[in-house]
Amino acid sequence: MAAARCAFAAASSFFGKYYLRRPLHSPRLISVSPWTCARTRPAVSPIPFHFSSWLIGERASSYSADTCNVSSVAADGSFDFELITIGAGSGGVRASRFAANLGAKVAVVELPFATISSDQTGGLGGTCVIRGCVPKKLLVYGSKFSHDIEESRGFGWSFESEPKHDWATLIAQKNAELRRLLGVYKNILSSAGVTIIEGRGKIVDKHTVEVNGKKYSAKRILLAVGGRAVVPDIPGKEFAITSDEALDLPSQPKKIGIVGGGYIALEFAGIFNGLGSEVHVFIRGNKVLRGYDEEIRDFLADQMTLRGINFHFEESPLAIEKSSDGLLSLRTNKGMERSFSHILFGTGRRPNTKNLGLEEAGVGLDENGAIVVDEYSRTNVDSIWAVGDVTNRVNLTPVALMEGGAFARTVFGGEDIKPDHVNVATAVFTQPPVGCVGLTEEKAIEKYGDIDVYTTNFRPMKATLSGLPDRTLMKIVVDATTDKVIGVHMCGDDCPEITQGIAIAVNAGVTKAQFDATVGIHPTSAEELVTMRTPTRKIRLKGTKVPEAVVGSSQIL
């Protein structure tokens, strides 16, 4: 049979141009790829060609033409499950629940719950719920009260003594909420009829997963194992903590060094600064938030500095040293900063693909260890799929949810849905927070050439009485040729909430004229987005004909 399957691969060159219009999940189909059994093949093959199983026989659906290794499937071609998902984070739970609701027999494999992840611990809900978005946002809320108290003084509030914060209470309350959410996720899966298998899952072959020494077979396997925080390999790295530990420390840091300029590092800088810790942020480059709009990057750094955060730009960590009194020192390319109670590395995360059996199963990985998938989230092994951070596409919880839903609806629901990673709105819960959707000014220039940029930098109403130096920056990027809004970026109070609504408009393709025709809500910061009438600058690089009102030369006007 293996030889027969290899022979059919050659036939694909003849049938390759004929794509039969049927969903990828269709029963009694066999997938034939031009790279079948080849020693060298692309990491991801195109969507395979589908041929009715009667061309080969009734048992064809139990085999794959994408590999010459026969799977460990029961003699009658049956499986324990139609889908086994490894990883019960956002993407895994969404995919498993949707698949079960569509009639599939589904199991999900997840490690036992713990607030700090390891090779032996995880928990239903995954990174976002246990050691990411949810607990982080709870700590952001807790840390913001110090700023609220400062603001209140300008509104007539006074306090007989300075308010005090108890770290232990915050962490206990946070952990109680995590345990509640653990029960919610368990109920969501159970109510959908999903079997929960606790333990570490490992792929044995393309249709088999082993958990705690027991093997389970599945027609399809979905990998949704997420990522893990990493610490660079420098002397003394064992003294550092990551975001996992930072969310569950037994005591609040008195002085903390945070390495990294991305959103994780900056969010924790805001949290600990708001709670009263002395915060130093060490950044290899000369700006925060690489990849975000340049004006937003500069504005945020200025606002965070005004709130008391100490930035050390163009400083790379070389070593961590621990003194006899237990305090830590961070040695960088520019010198030594001493007396830290904690040093946190927020320098990135890595796909959690080690010891999953992927190499043995032939699943393609990129140079960073991420699982390579096609536009439908399928790997080069036709029965194995992957969604979420483990694929290192757009590493955000809502994106993992979208990918998981698209997978289930395509494979089990008869639809043809590809995850859409264009114009994904994002928020950074710094203090002040950032919200954005669409292209940055820099990327818009690269793509369109001719753009108009509208900006406003203002003092919000609350700051007029509080007396604090808080400001808000809002920015709209417009394609000058079509008047279409192609990017919106903002930094200031409530900006993430505003961005969610604006994202709908940007994805709908609205024009700047439609923004202008919208009646604002007064008094709000958000109304600024519909009252910016005059471009701050016009950029003309392509020399294309644009509406008369915005005609300019091939330069920044």
The other form holds:
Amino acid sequence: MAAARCAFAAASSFFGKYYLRRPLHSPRLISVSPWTCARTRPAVSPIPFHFSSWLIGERASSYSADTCNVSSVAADGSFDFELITIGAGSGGVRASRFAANLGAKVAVVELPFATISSDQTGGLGGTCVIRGCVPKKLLVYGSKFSHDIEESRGFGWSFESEPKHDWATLIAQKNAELRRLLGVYKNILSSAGVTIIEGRGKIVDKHTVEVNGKKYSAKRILLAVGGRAVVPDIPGKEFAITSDEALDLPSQPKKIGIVGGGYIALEFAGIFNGLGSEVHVFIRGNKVLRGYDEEIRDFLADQMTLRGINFHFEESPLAIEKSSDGLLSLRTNKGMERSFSHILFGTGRRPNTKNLGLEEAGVGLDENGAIVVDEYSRTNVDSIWAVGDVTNRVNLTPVALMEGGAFARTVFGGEDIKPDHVNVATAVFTQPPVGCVGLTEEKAIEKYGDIDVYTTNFRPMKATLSGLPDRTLMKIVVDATTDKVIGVHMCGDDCPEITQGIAIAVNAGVTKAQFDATVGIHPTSAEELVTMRTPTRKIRLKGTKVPEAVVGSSQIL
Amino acid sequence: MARKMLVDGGDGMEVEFDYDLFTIGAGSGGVRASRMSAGHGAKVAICELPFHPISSEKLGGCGGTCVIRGCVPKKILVYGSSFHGEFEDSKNFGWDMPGEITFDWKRLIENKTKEITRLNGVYKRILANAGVTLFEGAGKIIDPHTVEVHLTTGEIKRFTTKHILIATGSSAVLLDIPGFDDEMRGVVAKNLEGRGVNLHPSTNIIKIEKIEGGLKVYSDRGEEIETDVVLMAVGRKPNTTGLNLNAVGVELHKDGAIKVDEYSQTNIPSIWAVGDVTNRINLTPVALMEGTCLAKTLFGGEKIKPDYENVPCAVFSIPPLSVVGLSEQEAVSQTENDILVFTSSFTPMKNTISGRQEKTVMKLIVDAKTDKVLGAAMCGPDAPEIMQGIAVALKCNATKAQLDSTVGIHPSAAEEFVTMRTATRRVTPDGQVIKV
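Mind sharing the form predicted together with the partner chain? What's above is the form predicted alone.
Every chain and every other molecule in the complex is listed next, the one we just looked at coming first.
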């Protein structure tokens, strides 16, 4: 059986196919990932991007004939569980309860709850619920009121005395909500019949998970352990905080230095600025939000600056020093910034793949420590799968939900579903927020060559009375050849909410003509998207090599 | 300036007209049709009553109902009044507002009037920039090719024109109002009461009396309520008096609306009408669509009918309601297949902290056989902003499967629209409800 399988794997890779596209039904588990069976790597097949920096020498040891066998734990071939999931965050919970609803016997392993994550602490719900999406959005709501208060004056409101904010109340309310959600997640799992095992799960072998000294056997193991914030290794890093701590500080920062230009750093900048802290953001590059549309990046930085945030571009931290008064100084390549009550690093997150037994089990990781998976979220070990941030594909809760659901339906539901990572809409909850779906203008030029770009930069109605300098930028990128809308980007109030419906249309292949044929809802900001009649610029570069300088320039044609 | 123009279909005789198009009414539809026609090369004139926030047979203003006494000022007042709820919500987020919070109505109205006056000026500039001649005064139709304007200067002038466009809009009076989805109407009512509005359903006012300090209202249920103001908002009627339509022979519907065909043409070939005066779908974006299509049909070389399918709209209650496509009742009666109804009722994230006892309700109506999304509705914060994208999706005939395969934006309210997996009920064409 094993020999036949290996031969098949070799044969299929010879024909350039990576995997056998068949629903996986127990017990006839046929895994033909070339990683488990072939003794040599397939020469013909192209290596997909997430395999590109895969290879670590010791892994050759997993290429033994033994791994081709379905490892039998009990003599009669039965396992304690059909699925053990390590990690009860967005991806893990979704996969587990779906699998259970499809009839599988499932257990999920999760660390005990704490707001700050560590090797020993986590909690049901994972990053999203405890120290990500949910608490950050609550803090955004809490901090936005200062803007509402400012706006209200132009509408006739006045305050006898200046409104004040109490940080402790906000955090206490946030934590109460977290605990409620934890209970909800517990119920979700119990109602689905999933066994919850509290503790740190570790892989012993491809069918065995150990938690607190006790071993459990599983036909399949799903790794959904997520990721964690990292702080660069600079002197004084022990004085820095990450997003975990920022969401649970005992008191509000008076003056905070935030290192990073991505969504996490910027969202916190908005939160603390809205609550009245003095905020300084240090960014290595010359712009915020790397990877986003260039015009949006510029516009957002302008709007945030108008709200009082201080940006320090092309400035990188070298060390943190603590003075006798307890305040922190940040030494950068440009000098010294002093008197911070807090320094927050929002410079990146890393998958939680240390100390899980992955190396021993032969599970492949890339150079970032992410678990390498195929399109079905399967690792190179045929009984081990992985979803969510630990695989570092698109690190968003709805994507983890999609990956978890696809895994469960494919492995336990007899379907053949690959999660689709194309045209995933995203939002950044800065103030003002960003919403986008599809390609940036720059990527669109690279891919299509001939594109039309429609932009509008306007003062939303509320600002006409509030007198504040708030503006909104909206942009539609169209493939000029097909009239298909390939990218929509916006920054301004309500943009994340607006983007969702637009994302449905973009995923359905909407054309600019269909956008224009849609009647607007008046008065809204969103209606601007269906009323942009004249392209701001037309770019015709199909078939030519796009020079660096041209990309992002408005001087084209 | 006289120009040589050929009369349509007549005796082939060449006649000179002062204008290619003369529009009566410079509101949403009138301005759009006029400036676009001018853009297509037509010689256009427009007349409009002098500006005043309160409309009458003698007063109006460039920008029309939408800008002066409709969409714009109402949204401004909604914003102004929404702050109260925001301040309430802020308490549990840690905000303390010691001392008195006062609201100055006069200041809001002043700032509102400043803004609509500014927009009135903007509309005048839009017309001027487009090369449209603006006359201030009341317009009247003399014959199928002649308009008479009673200018505010006192002069009376007559102009000949190839085409006449009536875009005089409507005014508030007593009329019937069409309904929305029944389930959503209930949600709006519940929300109003939750916010402190006293609703008196199935009640009619039978008498209003002036008393010291205000008014006294008597209802047919025996209630007597003292109040500062009584606002009648029971409907609007098309503005067709004073246009001399009877004499010219332009046909009207029973409710006074001007009868037009799909191209906005009246029974008189040279007379057209767009906007609220035709009482089709009385929304600014629809008037704009009608005006654009007309300009293209008359002067753009392409005959285009406005498309009334899947027109989204919003009610700016607090929280607002927004809908697109068919309501559940409409879907049941108009679709030959069973329909699936998906509903979601949830506490928006902000309210989990603010403590506000208000749920957001979302609804999708799907053709059970074709999987096509026939209608969507939402009552909750940001509903109108969210619904615009949903409307675009309906324009590309999106299916429920396509909605479901769209990854959500998290955390948002809108993502609920792409995560409704289980139908709440199935309804047959004859109204039978089947529990799913």
